[in-house]
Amino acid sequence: MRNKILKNKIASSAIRRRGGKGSIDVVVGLQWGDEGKGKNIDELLSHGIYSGVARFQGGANAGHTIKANGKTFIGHIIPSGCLQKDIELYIGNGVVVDAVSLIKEMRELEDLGFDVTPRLYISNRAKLVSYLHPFLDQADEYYRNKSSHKIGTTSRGIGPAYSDIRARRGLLLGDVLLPDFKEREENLRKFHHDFLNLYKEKHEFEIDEKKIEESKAKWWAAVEELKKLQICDLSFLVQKRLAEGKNILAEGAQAVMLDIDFGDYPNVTSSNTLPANVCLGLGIPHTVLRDIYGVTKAYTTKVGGGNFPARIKDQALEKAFQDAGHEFGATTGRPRMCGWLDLFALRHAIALSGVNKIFINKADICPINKGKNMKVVIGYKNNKKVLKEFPFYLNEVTSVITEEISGWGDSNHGVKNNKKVSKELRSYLNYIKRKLADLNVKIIAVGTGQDRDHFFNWEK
């Protein structure tokens, strides 16, 4: 019955389409990433409302963990509908594609019993990550670290790949099918080597030539595999599906607070993560967009550099959240900083993204038992001044304003019925609902574990 309730909600939303034509709904993270979007995307796709799922930005620096029917898959490039055999998978032009990572994921899925090749479509205008991009990423981080301005990237070459495209010298995925691809790649390789040598001469960055040669061999082998895939004009294909009356779900990588324009620059990702970028990242008009689903955790986490105002100051308690929530990066394995739910940042993210429906994940993770209070951040201060607007730079924040509410321990793990929710968690969810009431958003479901069915419906 639980799934049927949510299915009816989605279906009723899907009915109001544009004259019988299909539409696109979007799922985005509302914090600093790692909100568990993959689970929500996978669950939404299980109702038969959508025919496909599309990635529209980011690259292999994002990790989406999906658990279903006893199987677990951590995807970085392949969209989160990969464990559902009737869902088409789209990689849009806004994505930077790591060929080695993509082929590796496809083989891992084959081992799990999922051959995604027939239903995977890649935009010929997607951007290609070269084998030297990760080394350029590492060199830049090395240089920044020497000047104490380290960003904390995943060193997967995402930033340099986007930089090359903006400088109009990068490679597009469709280029691998052209007869002069090797010549195009050689020109870019020479430019990259010059850059690496500059880091070596000016900043003493050590270039591991053996690793470069190993990466080169793996990359060229992956490129040969890429040529066998369905590389196409994805904008044309997606618009064709919409004209056929089919609905598509667009999934964001990273999250709103990491957007290159509106995040804590320069401690951001290299792409626009907001739902507004779906149009540019897939090549579709804004008129086809409908519901915007936002995903947040019941607390907040962050990786990488920059200030984190909501961070829990008690190191032992922060470690308890890390361990209970398995807060270690799916891409890097790095421990995530853990903080209280940051409603000031969450309201900012909702306003930027136009979210109208919210999933709250990891509500089963609360190392603070009932009878003891946890905190919620409701505002920022710069010295004694209370900030009304979100700060230009997060390092302007000197302290936070908090309110307290009772913890609930681990009593809600796996709960699937909202009538069985502990009164403390119920109070917490109602508290959040009141704090967001003026933004016209609904908390539609609350996650209580990693599996697809570990959640309960909340607001009707």
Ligand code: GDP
Given for the second form:
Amino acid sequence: MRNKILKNKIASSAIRRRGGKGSIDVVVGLQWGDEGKGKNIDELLSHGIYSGVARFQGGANAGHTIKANGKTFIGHIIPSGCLQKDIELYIGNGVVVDAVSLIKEMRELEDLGFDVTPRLYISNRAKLVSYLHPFLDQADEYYRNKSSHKIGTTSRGIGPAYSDIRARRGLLLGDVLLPDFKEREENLRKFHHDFLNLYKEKHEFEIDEKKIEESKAKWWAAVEELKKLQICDLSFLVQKRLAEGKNILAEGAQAVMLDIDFGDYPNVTSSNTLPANVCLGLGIPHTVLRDIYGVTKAYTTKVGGGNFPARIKDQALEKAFQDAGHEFGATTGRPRMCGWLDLFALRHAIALSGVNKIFINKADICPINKGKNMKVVIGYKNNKKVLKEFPFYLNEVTSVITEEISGWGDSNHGVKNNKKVSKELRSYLNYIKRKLADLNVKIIAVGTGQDRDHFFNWEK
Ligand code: GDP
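Give me the form predicted together with the named molecule now, not the form predicted on its own.
All chains and molecules follow, beginning with the one already shown.
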């Protein structure tokens, strides 16, 4: 049975829809990714309010984990609504599409009993990841490692694919249907090969020709499959659905703190993750945007390079968070660094993204027992100077200002009724609410486990 209170909250927003026309709500992560957005998106989609869900940025470097009815699916490129049979799935023009991952995920979903082909629509203006992009990514990361500027990319070719688009030599998804596609691909391939050879000659990067040949064969086979899918002018389709009075949910990948313009450059992802990019990544005007849902964990995690001011210094405690919260990347398997809830960063992320409703996930994960204090970061310092604004580069931060509040151990796992929430977690949530009071946001639900219904409602 679906959660009625949450449904009413979403539906109350649906009432202010635009004169019978539909609108678009957005879900974004407010930290450095892995906030558990997949679960919230899946929950939001289960109330019959949205007819479709859209990816608007990023590529197969995202990793959404959805658990429903005993089934687990880790999606990288297919939108999170895939486990709900009536929801249309959209991949927007802002997305870089890895054909091999896409086809593989479609097969996995088929094995789980979900044939998404009839309800999956891909923008002809989406960008195509070529089979050499991941190799270029690796070469770039290899070069950065040597010069100790490692970013920690997922090596899936996302950055190089976006670079090619900006340099106006990339391939669009709709190109696969053109008669001269082979020629276009060959031009790009030659350029990539020259680039890889440069890394080889100048920086001793080893090119694994056998692996490239294998990737090439897989990629061309996937492209043939891609041609059979519904490739369309997605902007037109989405606008048509809105005109029919249908509502759509746009799902962010990565998170606000990884935005290429507003994150800690260059330790960022290669696309704009802010809700503002929904308009450009789907081809819709800003006037159709309504609720912006932000997702945070009760603590913070981060992967990749760059400073992480809120990181827990006690290594054993950090490991306890990692183990209890299964903090290992869905895409890469890398352990995530764990930190205290960073309210200074969270406030910044809320201000940048215009979030009005918040989900707090993983409130069941707290390796600090009742009576013992945990920390919350409320400010950053550069030596003795307290920073008034979020810093230009995070490495300016030399220490953090913290406050302490009691932990609650594992006492809230699986709680679905807010009357059963432990006193300590209740105090923590009220504390967060007070700290965000001036930002006009509501904490609408709090996650207590992996399953879709492992959450309780909070503010009305
Ligand atoms: P996303 O990229 O933001 O969707 O994050 P992931 O899909 O990587 O989610 C991280 C993990 O957290 C997944 O395994 C989820 O099942 C899990 N998760 C989500 N919400 C909760 C929660 O409230 N408690 C616990 N323990 N796990 C959660």
